[in-house]
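Below, in C-alpha coordinates: the form predicted on its own, a single chain.
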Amino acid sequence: MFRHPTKRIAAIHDLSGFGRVSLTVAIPILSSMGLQVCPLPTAVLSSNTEFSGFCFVDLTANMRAMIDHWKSMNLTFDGIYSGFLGSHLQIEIVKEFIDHFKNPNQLIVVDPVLGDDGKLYDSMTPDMVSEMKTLISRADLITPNLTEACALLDMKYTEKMPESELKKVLKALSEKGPGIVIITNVNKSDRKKQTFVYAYNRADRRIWKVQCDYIPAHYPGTGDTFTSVVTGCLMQGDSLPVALDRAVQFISIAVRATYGHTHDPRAGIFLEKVLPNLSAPFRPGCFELLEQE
(Lines of atoms letter the chains of each structure in order from A and count residues from 1; the text may use other names and numbers.)
(Lines give C-alpha, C1' and ligand atoms only; values in the text may rest on other atoms or scores of the structure.)
Protein backbone atom coordinates (compact mmCIF):
# COMPACT_ATOMS: atom_id res chain seq x y z
CA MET A 1 0.00 0.00 0.00
CA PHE A 2 1.28 3.48 -0.89
CA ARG A 3 2.09 5.63 2.13
CA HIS A 4 2.51 9.36 1.87
CA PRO A 5 6.03 10.32 3.02
CA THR A 6 4.72 13.26 5.08
CA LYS A 7 2.18 12.96 7.86
CA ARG A 8 -1.01 14.82 7.01
CA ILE A 9 -3.31 16.73 9.34
CA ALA A 10 -6.70 18.34 8.68
CA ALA A 11 -6.95 21.69 10.47
CA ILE A 12 -10.50 22.95 10.97
CA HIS A 13 -10.28 26.59 12.04
CA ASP A 14 -11.17 30.08 10.86
CA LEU A 15 -8.74 32.15 8.78
CA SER A 16 -7.89 35.76 9.64
CA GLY A 17 -6.14 37.92 7.06
CA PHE A 18 -4.42 39.94 9.78
CA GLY A 19 -3.58 38.99 13.34
CA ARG A 20 -1.82 35.72 14.17
CA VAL A 21 -4.58 33.35 15.29
CA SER A 22 -6.18 30.08 14.22
CA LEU A 23 -5.01 28.93 10.76
CA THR A 24 -2.37 31.65 10.40
CA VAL A 25 -0.76 30.15 13.52
CA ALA A 26 -1.50 26.45 13.00
CA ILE A 27 -0.28 26.23 9.39
CA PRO A 28 3.23 27.67 9.88
CA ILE A 29 3.81 25.83 13.15
CA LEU A 30 2.70 22.40 11.95
CA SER A 31 4.38 22.86 8.55
CA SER A 32 7.69 23.80 10.20
CA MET A 33 7.37 20.59 12.25
CA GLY A 34 7.25 18.51 9.07
CA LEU A 35 3.49 17.98 8.72
CA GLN A 36 1.32 18.60 5.67
CA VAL A 37 -1.51 20.86 6.83
CA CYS A 38 -4.81 20.58 4.96
CA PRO A 39 -6.90 23.56 6.10
CA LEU A 40 -10.66 23.36 6.20
CA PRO A 41 -11.64 26.98 6.91
CA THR A 42 -14.83 27.60 8.87
CA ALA A 43 -14.83 31.34 8.12
CA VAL A 44 -12.63 34.03 6.58
CA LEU A 45 -12.08 37.29 8.45
CA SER A 46 -10.24 40.42 7.39
CA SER A 47 -8.59 40.46 10.82
CA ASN A 48 -8.95 38.66 14.10
CA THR A 49 -11.83 39.74 16.30
CA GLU A 50 -9.64 41.91 18.53
CA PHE A 51 -9.92 44.62 15.86
CA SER A 52 -13.22 46.46 15.47
CA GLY A 53 -14.98 46.58 12.12
CA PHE A 54 -13.60 43.32 10.78
CA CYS A 55 -15.17 41.75 7.69
CA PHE A 56 -16.53 38.23 8.25
CA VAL A 57 -17.48 35.57 5.69
CA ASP A 58 -19.14 32.47 7.17
CA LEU A 59 -18.18 29.31 5.27
CA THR A 60 -20.52 26.90 7.06
CA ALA A 61 -22.58 26.46 3.88
CA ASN A 62 -19.41 25.53 1.93
CA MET A 63 -17.78 23.15 4.39
CA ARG A 64 -19.66 20.00 3.41
CA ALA A 65 -18.93 20.56 -0.29
CA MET A 66 -15.23 20.87 0.51
CA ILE A 67 -15.36 17.71 2.61
CA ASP A 68 -17.24 15.84 -0.13
CA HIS A 69 -14.44 16.72 -2.55
CA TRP A 70 -11.85 15.35 -0.11
CA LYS A 71 -13.92 12.17 0.18
CA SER A 72 -13.99 11.81 -3.62
CA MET A 73 -10.18 12.13 -3.60
CA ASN A 74 -9.96 9.32 -1.02
CA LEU A 75 -7.81 11.47 1.25
CA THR A 76 -6.61 10.08 4.56
CA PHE A 77 -5.32 11.99 7.57
CA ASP A 78 -2.86 11.14 10.32
CA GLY A 79 -4.41 13.87 12.46
CA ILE A 80 -7.54 15.99 12.77
CA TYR A 81 -7.37 19.25 14.70
CA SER A 82 -10.31 21.60 15.37
CA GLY A 83 -10.33 24.99 17.06
CA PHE A 84 -12.92 27.75 17.40
CA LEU A 85 -16.32 26.74 16.02
CA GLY A 86 -19.00 29.36 15.68
CA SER A 87 -22.28 27.43 15.57
CA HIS A 88 -24.10 24.18 16.33
CA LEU A 89 -23.96 23.29 12.65
CA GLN A 90 -20.19 23.68 12.48
CA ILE A 91 -19.78 21.37 15.48
CA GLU A 92 -22.07 18.85 13.79
CA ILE A 93 -20.02 19.05 10.59
CA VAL A 94 -16.79 18.44 12.52
CA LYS A 95 -18.33 15.41 14.23
CA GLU A 96 -19.34 14.02 10.83
CA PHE A 97 -15.85 14.72 9.52
CA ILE A 98 -14.24 12.80 12.40
CA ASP A 99 -16.66 9.89 12.02
CA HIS A 100 -15.88 9.55 8.31
CA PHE A 101 -12.09 10.08 8.32
CA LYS A 102 -11.26 8.40 11.64
CA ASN A 103 -8.68 5.62 11.58
CA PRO A 104 -6.94 3.61 14.34
CA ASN A 105 -3.54 5.34 14.08
CA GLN A 106 -4.85 8.89 14.07
CA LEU A 107 -4.55 11.74 16.57
CA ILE A 108 -7.78 13.73 17.01
CA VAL A 109 -7.31 17.06 18.79
CA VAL A 110 -10.14 19.34 19.88
CA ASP A 111 -9.44 22.76 21.34
CA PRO A 112 -12.86 23.48 22.90
CA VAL A 113 -12.86 27.27 22.58
CA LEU A 114 -15.66 28.53 24.83
CA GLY A 115 -14.39 31.33 27.06
CA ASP A 116 -11.69 32.59 29.43
CA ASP A 117 -11.19 34.33 32.78
CA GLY A 118 -14.29 32.72 34.24
CA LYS A 119 -16.69 33.83 31.48
CA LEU A 120 -18.02 32.31 28.28
CA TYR A 121 -17.58 34.28 25.08
CA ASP A 122 -20.70 36.14 23.91
CA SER A 123 -21.39 33.63 21.12
CA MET A 124 -21.12 30.61 23.43
CA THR A 125 -24.60 29.81 24.73
CA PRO A 126 -25.37 26.89 27.06
CA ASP A 127 -26.52 24.97 23.97
CA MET A 128 -23.09 25.48 22.38
CA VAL A 129 -21.44 24.14 25.53
CA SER A 130 -23.68 21.05 25.34
CA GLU A 131 -22.73 20.53 21.70
CA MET A 132 -19.04 20.88 22.54
CA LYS A 133 -19.42 18.12 25.11
CA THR A 134 -20.49 15.75 22.33
CA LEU A 135 -17.50 16.80 20.21
CA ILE A 136 -14.86 16.22 22.89
CA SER A 137 -16.18 12.69 23.33
CA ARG A 138 -14.67 11.92 19.89
CA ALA A 139 -11.25 13.43 20.69
CA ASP A 140 -8.01 11.79 21.75
CA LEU A 141 -6.72 15.07 23.17
CA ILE A 142 -8.43 18.25 24.38
CA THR A 143 -6.83 21.50 25.51
CA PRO A 144 -9.35 23.62 27.46
CA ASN A 145 -8.31 26.45 29.71
CA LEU A 146 -9.65 26.34 33.26
CA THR A 147 -12.79 28.32 32.36
CA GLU A 148 -13.62 25.89 29.56
CA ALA A 149 -12.83 22.85 31.68
CA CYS A 150 -15.31 24.00 34.33
CA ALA A 151 -17.96 24.76 31.68
CA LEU A 152 -17.61 21.30 30.15
CA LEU A 153 -18.19 19.75 33.58
CA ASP A 154 -20.97 22.18 34.63
CA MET A 155 -18.79 23.30 37.52
CA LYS A 156 -18.48 26.71 39.10
CA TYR A 157 -15.27 28.42 37.98
CA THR A 158 -12.66 28.92 40.68
CA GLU A 159 -9.67 31.08 39.74
CA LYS A 160 -7.28 29.46 42.24
CA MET A 161 -8.44 25.89 42.27
CA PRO A 162 -6.55 23.59 44.67
CA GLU A 163 -4.32 21.06 42.96
CA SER A 164 -6.35 18.22 44.42
CA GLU A 165 -9.44 19.59 42.64
CA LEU A 166 -7.54 20.12 39.39
CA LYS A 167 -6.62 16.44 39.38
CA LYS A 168 -10.29 15.53 39.74
CA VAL A 169 -11.23 17.89 36.89
CA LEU A 170 -8.61 16.33 34.60
CA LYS A 171 -9.86 12.81 35.29
CA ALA A 172 -13.53 13.80 35.02
CA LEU A 173 -12.94 15.34 31.57
CA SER A 174 -11.06 12.23 30.46
CA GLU A 175 -14.07 10.14 31.43
CA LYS A 176 -16.01 12.11 28.80
CA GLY A 177 -13.91 10.45 26.07
CA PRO A 178 -10.48 12.01 25.46
CA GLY A 179 -7.52 9.95 26.61
CA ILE A 180 -5.38 13.06 27.18
CA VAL A 181 -6.64 16.23 28.85
CA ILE A 182 -4.50 19.36 29.07
CA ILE A 183 -5.70 22.35 31.09
CA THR A 184 -3.94 25.62 30.28
CA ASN A 185 -3.71 29.02 31.92
CA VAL A 186 -3.94 27.83 35.53
CA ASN A 187 -2.97 30.62 37.92
CA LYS A 188 -1.97 29.50 41.39
CA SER A 189 0.30 32.40 42.36
CA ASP A 190 -0.93 35.34 44.44
CA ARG A 191 1.49 37.67 42.67
CA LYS A 192 0.85 36.20 39.21
CA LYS A 193 4.55 35.45 38.77
CA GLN A 194 3.78 32.05 37.33
CA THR A 195 1.09 30.16 35.49
CA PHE A 196 0.81 26.41 35.01
CA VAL A 197 -0.30 23.76 32.56
CA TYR A 198 -1.69 20.48 33.89
CA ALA A 199 -2.18 17.29 31.90
CA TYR A 200 -3.57 13.81 32.45
CA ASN A 201 -2.89 10.76 30.30
CA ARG A 202 -5.45 8.03 30.94
CA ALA A 203 -3.29 5.38 29.24
CA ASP A 204 -0.65 5.44 31.98
CA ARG A 205 -2.66 7.34 34.62
CA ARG A 206 -0.01 9.99 34.98
CA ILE A 207 -0.63 13.65 35.80
CA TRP A 208 1.95 16.21 34.71
CA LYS A 209 2.52 19.85 35.56
CA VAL A 210 4.60 22.41 33.67
CA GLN A 211 5.39 25.84 35.06
CA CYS A 212 5.78 28.98 32.99
CA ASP A 213 6.74 32.53 33.93
CA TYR A 214 3.98 35.11 33.79
CA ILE A 215 4.53 38.12 31.53
CA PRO A 216 1.99 40.97 31.91
CA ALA A 217 0.82 41.02 28.30
CA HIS A 218 -2.10 39.62 26.35
CA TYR A 219 -1.66 38.39 22.79
CA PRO A 220 -4.46 36.67 20.87
CA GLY A 221 -3.56 33.32 19.38
CA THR A 222 -1.31 32.03 22.18
CA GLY A 223 -3.80 29.24 22.91
CA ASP A 224 -3.81 28.27 19.22
CA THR A 225 -0.02 28.36 19.27
CA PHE A 226 0.21 26.13 22.34
CA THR A 227 -2.18 23.50 21.02
CA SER A 228 -0.52 23.52 17.59
CA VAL A 229 2.93 22.89 19.09
CA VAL A 230 1.62 20.11 21.35
CA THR A 231 -0.12 18.51 18.37
CA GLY A 232 2.99 18.70 16.21
CA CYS A 233 5.17 17.25 18.96
CA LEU A 234 2.89 14.28 19.57
CA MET A 235 2.65 13.59 15.85
CA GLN A 236 6.46 13.66 15.69
CA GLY A 237 6.55 10.97 18.37
CA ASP A 238 7.33 13.01 21.50
CA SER A 239 6.02 11.91 24.88
CA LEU A 240 3.28 13.97 26.52
CA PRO A 241 5.56 15.71 29.08
CA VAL A 242 8.09 16.59 26.39
CA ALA A 243 5.30 17.97 24.16
CA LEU A 244 4.02 20.09 27.06
CA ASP A 245 7.50 21.32 27.89
CA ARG A 246 8.33 22.21 24.30
CA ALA A 247 5.03 24.07 23.86
CA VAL A 248 5.44 26.07 27.07
CA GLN A 249 9.04 26.95 26.20
CA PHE A 250 8.01 28.03 22.71
CA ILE A 251 5.21 30.25 24.00
CA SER A 252 7.55 31.82 26.57
CA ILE A 253 10.19 32.56 23.92
CA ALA A 254 7.59 33.97 21.53
CA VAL A 255 6.04 36.25 24.14
CA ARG A 256 9.45 37.50 25.26
CA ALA A 257 10.49 38.13 21.66
CA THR A 258 7.35 40.22 21.18
CA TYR A 259 7.05 41.98 24.54
CA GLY A 260 10.07 44.26 24.16
CA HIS A 261 8.80 45.88 20.97
CA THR A 262 6.44 48.79 20.50
CA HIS A 263 3.76 46.67 18.94
CA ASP A 264 -0.02 46.51 18.87
CA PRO A 265 -0.64 43.35 20.95
CA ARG A 266 -3.82 42.64 18.98
CA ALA A 267 -1.62 41.54 16.05
CA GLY A 268 -0.35 38.59 18.09
CA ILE A 269 3.11 37.24 18.88
CA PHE A 270 6.05 37.61 16.50
CA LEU A 271 5.71 34.02 15.39
CA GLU A 272 7.99 34.44 12.37
CA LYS A 273 10.97 35.32 14.58
CA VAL A 274 10.73 32.20 16.72
CA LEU A 275 9.63 29.42 14.35
CA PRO A 276 13.24 28.14 13.99
CA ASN A 277 13.13 27.19 17.68
CA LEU A 278 10.82 24.31 16.78
CA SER A 279 13.68 22.72 14.84
CA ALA A 280 16.31 23.33 17.53
CA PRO A 281 17.51 20.50 19.82
CA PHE A 282 15.16 20.10 22.76
CA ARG A 283 16.42 21.08 26.19
CA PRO A 284 14.25 19.67 28.99
CA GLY A 285 12.75 22.39 31.13
CA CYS A 286 10.45 22.04 34.08
CA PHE A 287 7.87 19.29 33.63
CA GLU A 288 6.95 17.53 36.85
CA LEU A 289 5.20 14.23 37.47
CA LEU A 290 2.49 14.83 40.08
CA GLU A 291 0.75 11.49 40.19
CA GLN A 292 1.02 7.97 38.84
CA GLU A 293 -1.46 5.31 39.87
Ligand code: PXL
Second form
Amino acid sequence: MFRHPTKRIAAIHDLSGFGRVSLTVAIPILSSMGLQVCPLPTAVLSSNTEFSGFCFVDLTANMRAMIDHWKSMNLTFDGIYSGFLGSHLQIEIVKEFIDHFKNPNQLIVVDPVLGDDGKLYDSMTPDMVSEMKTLISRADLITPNLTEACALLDMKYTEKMPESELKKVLKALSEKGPGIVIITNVNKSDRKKQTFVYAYNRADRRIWKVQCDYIPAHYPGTGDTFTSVVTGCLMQGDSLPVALDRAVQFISIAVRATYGHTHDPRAGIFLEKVLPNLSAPFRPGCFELLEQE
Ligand code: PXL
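What about the form predicted together with the ligand, after the form predicted on its own?
All chains and molecules follow, beginning with the one already shown.
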Protein backbone atom coordinates (compact mmCIF):
# COMPACT_ATOMS: atom_id res chain seq x y z
CA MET A 1 0.00 0.00 0.00
CA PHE A 2 1.18 3.54 -0.75
CA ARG A 3 1.98 5.81 2.19
CA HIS A 4 0.65 9.33 1.97
CA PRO A 5 3.15 12.06 2.84
CA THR A 6 0.52 14.70 3.64
CA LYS A 7 -2.27 14.18 6.15
CA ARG A 8 -5.53 13.31 4.47
CA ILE A 9 -9.03 14.31 5.49
CA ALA A 10 -12.42 13.24 4.14
CA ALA A 11 -14.77 16.24 4.02
CA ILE A 12 -18.47 15.38 3.90
CA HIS A 13 -20.42 18.54 3.05
CA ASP A 14 -22.45 20.04 0.24
CA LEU A 15 -20.91 21.88 -2.71
CA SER A 16 -22.49 25.28 -3.36
CA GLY A 17 -21.41 26.88 -6.64
CA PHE A 18 -21.76 30.47 -5.46
CA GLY A 19 -21.49 31.91 -1.96
CA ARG A 20 -18.59 30.63 0.11
CA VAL A 21 -19.93 27.87 2.41
CA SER A 22 -19.29 24.20 3.21
CA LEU A 23 -16.88 22.56 0.70
CA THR A 24 -15.87 25.84 -0.98
CA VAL A 25 -14.67 26.96 2.47
CA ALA A 26 -13.34 23.67 3.86
CA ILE A 27 -11.25 22.75 0.79
CA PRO A 28 -9.25 26.01 0.45
CA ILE A 29 -8.69 26.34 4.19
CA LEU A 30 -7.58 22.77 4.83
CA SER A 31 -5.49 22.67 1.62
CA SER A 32 -3.76 25.93 2.60
CA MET A 33 -2.94 24.28 5.89
CA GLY A 34 -1.16 21.44 4.12
CA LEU A 35 -3.83 18.75 4.23
CA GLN A 36 -5.07 16.64 1.35
CA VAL A 37 -8.85 17.12 1.26
CA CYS A 38 -11.02 14.36 -0.21
CA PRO A 39 -14.52 15.77 -0.67
CA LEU A 40 -17.54 13.51 -0.45
CA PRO A 41 -20.28 15.89 -1.66
CA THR A 42 -23.73 15.38 -0.15
CA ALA A 43 -25.45 17.66 -2.68
CA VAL A 44 -24.56 20.12 -5.41
CA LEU A 45 -26.28 23.51 -5.30
CA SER A 46 -26.15 26.41 -7.75
CA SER A 47 -25.56 28.73 -4.79
CA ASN A 48 -25.91 28.69 -1.04
CA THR A 49 -29.47 28.77 0.22
CA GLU A 50 -29.34 32.48 1.10
CA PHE A 51 -29.98 33.28 -2.58
CA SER A 52 -33.58 32.68 -3.58
CA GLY A 53 -34.20 30.43 -6.57
CA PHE A 54 -31.18 28.17 -6.03
CA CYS A 55 -31.41 24.73 -7.60
CA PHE A 56 -29.78 21.58 -6.28
CA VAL A 57 -29.09 17.90 -6.90
CA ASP A 58 -29.28 15.69 -3.83
CA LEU A 59 -26.48 13.09 -3.88
CA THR A 60 -27.75 10.92 -1.01
CA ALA A 61 -28.55 8.07 -3.41
CA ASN A 62 -24.98 8.20 -4.83
CA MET A 63 -23.00 8.56 -1.61
CA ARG A 64 -22.86 4.86 -0.71
CA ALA A 65 -21.53 3.91 -4.17
CA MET A 66 -18.81 6.56 -3.87
CA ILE A 67 -17.91 5.31 -0.40
CA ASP A 68 -17.81 1.71 -1.68
CA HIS A 69 -15.31 2.82 -4.33
CA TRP A 70 -13.13 4.42 -1.63
CA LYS A 71 -13.37 1.18 0.37
CA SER A 72 -12.28 -0.87 -2.66
CA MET A 73 -9.28 1.48 -3.02
CA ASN A 74 -8.38 0.80 0.63
CA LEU A 75 -8.15 4.54 1.30
CA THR A 76 -7.27 5.65 4.80
CA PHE A 77 -7.91 9.04 6.38
CA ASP A 78 -6.15 10.96 9.14
CA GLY A 79 -9.29 13.01 9.61
CA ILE A 80 -13.01 12.85 8.88
CA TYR A 81 -15.01 16.06 8.92
CA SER A 82 -18.75 16.43 8.40
CA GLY A 83 -20.82 19.62 8.31
CA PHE A 84 -24.34 20.52 7.21
CA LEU A 85 -26.31 17.37 6.39
CA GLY A 86 -29.61 17.48 4.56
CA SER A 87 -31.54 14.46 5.83
CA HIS A 88 -31.83 11.71 8.38
CA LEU A 89 -30.41 9.26 5.80
CA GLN A 90 -27.33 11.42 5.15
CA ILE A 91 -26.53 11.42 8.86
CA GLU A 92 -26.90 7.62 8.86
CA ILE A 93 -24.47 7.37 5.91
CA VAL A 94 -21.88 9.53 7.74
CA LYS A 95 -22.17 7.21 10.75
CA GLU A 96 -21.53 4.19 8.51
CA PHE A 97 -18.59 6.05 6.93
CA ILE A 98 -17.01 6.68 10.34
CA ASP A 99 -17.65 3.09 11.48
CA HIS A 100 -15.79 1.79 8.44
CA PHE A 101 -12.92 4.30 8.15
CA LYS A 102 -12.20 5.00 11.83
CA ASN A 103 -8.71 4.34 13.15
CA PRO A 104 -6.97 5.15 16.44
CA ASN A 105 -4.75 8.01 15.18
CA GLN A 106 -7.48 10.01 13.58
CA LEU A 107 -9.44 13.18 14.27
CA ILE A 108 -13.18 12.85 13.70
CA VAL A 109 -14.88 16.24 13.54
CA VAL A 110 -18.64 16.71 13.48
CA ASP A 111 -20.11 20.17 13.12
CA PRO A 112 -23.69 19.36 14.18
CA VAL A 113 -25.45 21.99 12.05
CA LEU A 114 -29.05 22.18 13.30
CA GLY A 115 -29.98 25.81 13.96
CA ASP A 116 -29.02 29.19 15.39
CA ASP A 117 -30.33 31.98 17.62
CA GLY A 118 -32.56 29.59 19.58
CA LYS A 119 -34.30 28.09 16.53
CA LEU A 120 -33.76 24.96 14.46
CA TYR A 121 -33.36 25.57 10.72
CA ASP A 122 -36.54 24.92 8.68
CA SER A 123 -35.07 21.76 7.08
CA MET A 124 -34.33 20.13 10.46
CA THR A 125 -36.79 17.48 11.65
CA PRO A 126 -36.95 15.89 15.13
CA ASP A 127 -35.58 12.61 13.74
CA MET A 128 -32.55 14.52 12.38
CA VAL A 129 -31.87 15.90 15.86
CA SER A 130 -32.01 12.41 17.36
CA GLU A 131 -29.84 11.01 14.57
CA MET A 132 -27.31 13.85 15.14
CA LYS A 133 -27.08 12.79 18.81
CA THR A 134 -25.85 9.36 17.70
CA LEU A 135 -23.45 10.93 15.16
CA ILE A 136 -21.76 13.15 17.77
CA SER A 137 -21.15 10.10 19.96
CA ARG A 138 -18.68 8.92 17.27
CA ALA A 139 -16.79 12.25 17.10
CA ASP A 140 -13.56 13.37 18.78
CA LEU A 141 -14.43 17.04 18.31
CA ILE A 142 -17.79 18.77 17.95
CA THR A 143 -18.43 22.46 17.29
CA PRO A 144 -22.09 23.26 18.04
CA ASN A 145 -23.29 26.80 18.60
CA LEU A 146 -25.28 27.33 21.78
CA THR A 147 -28.61 26.59 20.04
CA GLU A 148 -27.28 23.25 18.76
CA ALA A 149 -25.68 22.39 22.10
CA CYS A 150 -29.05 22.85 23.83
CA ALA A 151 -30.89 20.82 21.15
CA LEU A 152 -28.40 17.95 21.49
CA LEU A 153 -29.02 17.86 25.26
CA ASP A 154 -32.80 18.43 25.03
CA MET A 155 -32.36 21.61 27.03
CA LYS A 156 -34.26 24.83 26.70
CA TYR A 157 -32.16 27.49 24.94
CA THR A 158 -31.31 30.57 26.95
CA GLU A 159 -29.69 33.47 25.18
CA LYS A 160 -27.63 34.58 28.16
CA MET A 161 -26.30 31.49 29.87
CA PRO A 162 -24.25 31.84 33.08
CA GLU A 163 -20.73 30.46 32.91
CA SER A 164 -21.50 27.83 35.59
CA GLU A 165 -24.27 26.47 33.36
CA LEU A 166 -22.07 26.55 30.25
CA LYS A 167 -19.45 24.45 31.97
CA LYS A 168 -22.13 21.83 32.70
CA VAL A 169 -23.29 21.91 29.07
CA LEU A 170 -19.71 21.40 27.80
CA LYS A 171 -19.14 18.45 30.11
CA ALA A 172 -22.57 16.90 29.43
CA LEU A 173 -21.87 16.97 25.68
CA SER A 174 -18.43 15.47 26.20
CA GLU A 175 -19.99 12.62 28.19
CA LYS A 176 -21.89 11.72 25.01
CA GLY A 177 -18.55 10.80 23.35
CA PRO A 178 -16.46 13.68 21.98
CA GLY A 179 -13.26 14.39 23.92
CA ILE A 180 -13.29 18.02 22.77
CA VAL A 181 -16.42 20.15 22.78
CA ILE A 182 -16.32 23.70 21.39
CA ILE A 183 -19.40 25.89 21.73
CA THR A 184 -19.51 28.98 19.52
CA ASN A 185 -21.67 32.07 19.46
CA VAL A 186 -22.12 32.21 23.24
CA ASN A 187 -23.58 35.18 25.12
CA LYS A 188 -23.57 37.47 22.12
CA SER A 189 -23.76 41.08 23.20
CA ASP A 190 -24.60 43.71 20.59
CA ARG A 191 -23.88 46.45 23.09
CA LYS A 192 -20.41 45.21 24.00
CA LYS A 193 -19.75 44.09 20.38
CA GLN A 194 -18.55 40.69 21.49
CA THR A 195 -19.36 37.01 21.55
CA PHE A 196 -17.49 34.05 23.07
CA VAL A 197 -16.24 30.60 22.25
CA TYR A 198 -15.97 28.07 25.10
CA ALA A 199 -14.13 24.78 24.84
CA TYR A 200 -13.64 21.72 27.02
CA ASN A 201 -10.90 19.16 26.64
CA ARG A 202 -11.80 15.98 28.52
CA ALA A 203 -8.20 14.67 28.35
CA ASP A 204 -6.90 17.37 30.70
CA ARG A 205 -10.29 18.57 32.02
CA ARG A 206 -9.52 22.17 31.13
CA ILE A 207 -12.06 24.72 29.96
CA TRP A 208 -11.00 27.58 27.68
CA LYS A 209 -12.74 30.80 26.79
CA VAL A 210 -11.96 33.04 23.83
CA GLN A 211 -13.52 36.41 23.19
CA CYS A 212 -14.43 37.19 19.59
CA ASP A 213 -15.35 40.36 17.75
CA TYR A 214 -19.03 40.70 17.17
CA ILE A 215 -19.64 40.36 13.43
CA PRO A 216 -21.67 43.39 12.35
CA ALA A 217 -23.10 41.60 9.32
CA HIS A 218 -24.30 38.07 8.68
CA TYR A 219 -21.98 36.15 6.39
CA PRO A 220 -22.92 32.55 5.58
CA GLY A 221 -20.10 30.06 6.03
CA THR A 222 -18.41 31.61 9.08
CA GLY A 223 -19.25 28.46 11.10
CA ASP A 224 -17.62 26.34 8.39
CA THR A 225 -14.61 28.66 8.38
CA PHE A 226 -14.23 28.38 12.16
CA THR A 227 -14.48 24.57 12.27
CA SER A 228 -12.20 24.16 9.24
CA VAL A 229 -9.44 26.30 10.79
CA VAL A 230 -9.72 24.56 14.19
CA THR A 231 -9.56 21.17 12.42
CA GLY A 232 -6.53 22.20 10.34
CA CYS A 233 -4.73 23.51 13.42
CA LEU A 234 -5.35 20.39 15.51
CA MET A 235 -4.25 18.16 12.62
CA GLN A 236 -1.08 20.26 12.33
CA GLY A 237 -0.40 19.58 16.01
CA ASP A 238 -1.52 22.85 17.65
CA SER A 239 -2.90 22.79 21.18
CA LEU A 240 -6.62 23.39 21.64
CA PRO A 241 -6.31 27.02 22.88
CA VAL A 242 -3.93 27.90 20.04
CA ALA A 243 -6.34 26.33 17.52
CA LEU A 244 -9.24 28.34 18.98
CA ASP A 245 -7.23 31.53 18.95
CA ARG A 246 -6.05 31.08 15.37
CA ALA A 247 -9.60 30.35 14.18
CA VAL A 248 -11.09 33.36 15.97
CA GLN A 249 -8.32 35.66 14.69
CA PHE A 250 -8.70 34.33 11.15
CA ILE A 251 -12.43 35.07 11.10
CA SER A 252 -11.84 38.53 12.51
CA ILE A 253 -9.26 39.29 9.78
CA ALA A 254 -11.57 37.87 7.10
CA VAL A 255 -14.52 39.97 8.25
CA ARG A 256 -12.37 43.11 8.34
CA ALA A 257 -11.11 42.36 4.82
CA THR A 258 -14.72 42.04 3.64
CA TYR A 259 -16.79 44.52 5.58
CA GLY A 260 -15.42 47.75 4.08
CA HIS A 261 -16.28 46.69 0.55
CA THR A 262 -19.63 47.28 -1.11
CA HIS A 263 -20.43 43.61 -1.13
CA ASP A 264 -23.43 41.30 -0.98
CA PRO A 265 -22.93 39.53 2.38
CA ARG A 266 -24.71 36.43 1.03
CA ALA A 267 -21.57 35.74 -1.07
CA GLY A 268 -19.63 35.12 2.16
CA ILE A 269 -16.33 36.47 3.46
CA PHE A 270 -13.41 37.26 1.10
CA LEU A 271 -11.59 34.07 1.92
CA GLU A 272 -9.21 34.34 -1.04
CA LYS A 273 -7.79 37.61 0.26
CA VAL A 274 -6.96 36.20 3.70
CA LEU A 275 -5.96 32.57 3.14
CA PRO A 276 -2.21 33.42 3.34
CA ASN A 277 -2.79 34.34 7.01
CA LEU A 278 -3.17 30.64 7.72
CA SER A 279 0.55 30.19 7.03
CA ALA A 280 1.60 33.16 9.18
CA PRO A 281 3.38 32.53 12.48
CA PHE A 282 1.02 32.32 15.45
CA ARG A 283 0.57 35.49 17.52
CA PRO A 284 -1.15 34.81 20.83
CA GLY A 285 -4.46 36.60 21.12
CA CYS A 286 -6.99 36.37 23.85
CA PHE A 287 -7.55 32.86 25.13
CA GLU A 288 -8.13 32.39 28.80
CA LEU A 289 -8.02 29.29 31.02
CA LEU A 290 -11.30 29.17 32.91
CA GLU A 291 -11.11 25.96 34.85
CA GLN A 292 -8.75 23.14 35.58
CA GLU A 293 -9.83 20.40 37.91
O1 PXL B 1 -22.93 25.93 6.68
C2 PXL B 1 -23.48 26.93 5.93
C3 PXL B 1 -24.20 26.43 4.73
C4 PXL B 1 -23.94 25.18 4.21
N5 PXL B 1 -24.57 24.72 3.12
C6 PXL B 1 -25.46 25.48 2.47
C7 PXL B 1 -25.77 26.75 2.94
C8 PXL B 1 -25.12 27.25 4.09
C9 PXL B 1 -25.43 28.58 4.60
O10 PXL B 1 -26.14 29.35 4.02
O11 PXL B 1 -26.67 27.49 2.29
C12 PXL B 1 -26.11 24.94 1.25
